[in-house]
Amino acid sequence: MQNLKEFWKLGKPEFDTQFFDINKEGELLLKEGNYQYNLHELTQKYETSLEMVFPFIIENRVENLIKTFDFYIKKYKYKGKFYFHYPMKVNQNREFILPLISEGANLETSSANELWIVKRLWEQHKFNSRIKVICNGPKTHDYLALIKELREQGLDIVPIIENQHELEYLRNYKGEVGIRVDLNVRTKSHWDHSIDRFGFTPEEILGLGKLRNLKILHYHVGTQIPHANDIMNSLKEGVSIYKKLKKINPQLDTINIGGGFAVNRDKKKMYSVQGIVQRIVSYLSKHTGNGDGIGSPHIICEWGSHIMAPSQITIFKVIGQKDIKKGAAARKWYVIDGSFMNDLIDTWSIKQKWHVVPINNLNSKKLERVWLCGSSCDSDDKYTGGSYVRLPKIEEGETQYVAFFDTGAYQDALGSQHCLLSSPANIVCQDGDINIAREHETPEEIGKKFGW
């Protein structure tokens, strides 16, 4: 059984699969403490296409991130504090957001509609009064008005100034503000730096003079950053600007390093949370707080995908197969009962690779080299992973289910309904209980979305 786990890369903390196991029947299990879920049985009961959400994984990852920063802050005797702000654009679903708030996460919004969710929770007294909210993204009139309204209601809310228009509007804002800098640093990531339109250049920021109630310097240099050195190079540039800005604005006391921590979706060797956090805190302890009046800035990070992605898997059933006869690396097409373009849109949009594991027949000794394709009529509705995927050979009369790991970030919010296909149903697995967050959509329900 251990060899099977090694083969499918399960039970590995470095791959974010430490909670997954295989039973003697070759079925995929997930363990929550001493409880375990048989994912094959759940798939048969709730039918595919299906998303399974595990809130305890969210809680575990938030707790681990905060504890790791706090450990190295204490080790290096660093004077600043750490705050994790979850960027709501990663996943706005209730079953994702509430667990992370319960573990001490703060929030970051990027639109008026996301801030409306915060308003609803705040007015329902769902938040501890220590919650902090950062507002990024271009600020419409409604967005700015809602920021002001919540500030007047006592919420600790900080708008991050992105451009000259926002700067003018917020000049008389009575709360704390931040400002975003577009660093002169380029990283290898899913980010088109050639058309970066967010924030001020370093020269522009330093030329603004003193800004009322400026508390946060914020930057963001990419998403899914594969190399730790790119994160550190950005930090070095950010700290350099922070020091200069602090001399002009003595009340400045926080640096927000943004998001970008990569999700290990293809389960290869990459940097760890412990390793990069140690480097971040070590660098800050050496280059700030040295009696030069700069002090040790508080640290904010927004590693949303890192927290959310591993908390959900998406499961499909193979509904057909077709031989590939033109000498391709793969030998067969496996057709799934969902759509990559709709349900895992990053497959199509940014050629995202995923960790693909069968739900049943994990102990099969007969594996096929396959490509996977969706059940829409579009030739782009496919997943090849750049090569092929090894999955059990499907014997006559047998049903095969396939899981895609790390789908908790972005896929739902970006999803569509190409060919009017239904979205996956969604179940939440927590404390041994199963709750249905979204049922399978009927043709009538989908038709109504398009006016029928």
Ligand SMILES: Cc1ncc(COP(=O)(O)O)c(C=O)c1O
Given for the second form:
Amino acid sequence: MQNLKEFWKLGKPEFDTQFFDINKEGELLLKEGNYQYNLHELTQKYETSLEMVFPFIIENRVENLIKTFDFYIKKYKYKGKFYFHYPMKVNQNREFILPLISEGANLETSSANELWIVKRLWEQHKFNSRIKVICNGPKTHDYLALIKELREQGLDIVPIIENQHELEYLRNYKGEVGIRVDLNVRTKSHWDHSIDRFGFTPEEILGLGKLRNLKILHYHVGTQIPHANDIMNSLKEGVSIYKKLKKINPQLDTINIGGGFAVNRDKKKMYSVQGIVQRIVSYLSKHTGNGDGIGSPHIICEWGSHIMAPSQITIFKVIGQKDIKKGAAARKWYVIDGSFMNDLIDTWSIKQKWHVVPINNLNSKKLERVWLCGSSCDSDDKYTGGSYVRLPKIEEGETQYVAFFDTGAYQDALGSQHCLLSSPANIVCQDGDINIAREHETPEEIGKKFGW
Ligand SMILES: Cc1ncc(COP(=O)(O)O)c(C=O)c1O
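Could you drop in the structure for the form predicted in complex with this ligand? We only have the form predicted on its own so far.
Below: every chain and molecule of the assembly, starting with the one above.
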């Protein structure tokens, strides 16, 4: 069994697969403490295409992140505090957001509609009054009005100024504000640097003079940053600007390092939370708070994919096979009962690689080199894994299910309805119980969305 786990890269904290296991029937299991879910049985019961969400993984990851920052803050006797702000754009589903908040996460919004969710929770008195909210993203009139309204209702809410228009609008804003800098550092990450349209250049920010109630300097250099040194290089430039800005705005007290911690989808060696947090806190300890009036800034991070991606898997059934002509690395097409373009849209839009693991037949001795294709009629609706994906050969009469790991970030809100295919159903597995968050869509429901 150990060899099988090694082969499918399961049971490994460094790959975020530590909760997954295989039983002697070759079925995929997930262990939540002493609870256990047989994912093959659940797949048969709830039918594909199917997303499974594990909120305890979210809780575990938030807790680990906050604890790690707090540990190194104590170790280095750093005077600033750490705050995790969850960027809601990563996944706005209720079953993802509620567990985060229970673990002490603050929030970051990117639109008026996301802030409307915050408003609902605030008005229902669901929040501890200590919760903090940061508002990023382009500020429409509705967004700005909602920010003002919630501030007046007593919520600790800080808009981040990203351009001249927002600066003008927020000049007389009574609450605290932040400002976003577009760093000169170029990191290897998914981000179109050539046309970066977010934030002010360092020169512009330093030329703005004193800004009323400026508390936060914020930057975000991209998502899926593969190298720890790139995270550190951004921090170095961020701290250098922070120091200059603090001289003009003495009330500035927080540096927000944005998102970007990569999800280990390749299941290869990567930097760890512990390693990078140690470097961040150590750097800040050495370069700030040295009696030069700069103080030790509080630290905010918005590592959204890191927290959310591993908490969900997406499962499809293989509903057909087709031979691939000689010359390709793969031998067969496996047709799935879902769509890459609709359900895992990053496959198509940013050529995302996924960790693909069978739900059953994990102990199969006969493996096939396959490409997978979706059920839409689009030739782009496919996943080749780079060259090929290794999955069990499907014997006559057998049903094969496959899971795509780390799908909890971005895919739902970006998802679409090409060929009017149904979106996956969604079940939530927590404390040994299963709850259905979203049923399989009927033709009537989809038709209605399109005015039928
Ligand atoms: C301002 C900001 N913060 C945080 C994030 C989350 O990034 P990630 O999911 O890579 O951590 C994003 C994503 O684009 C962002 O724009």
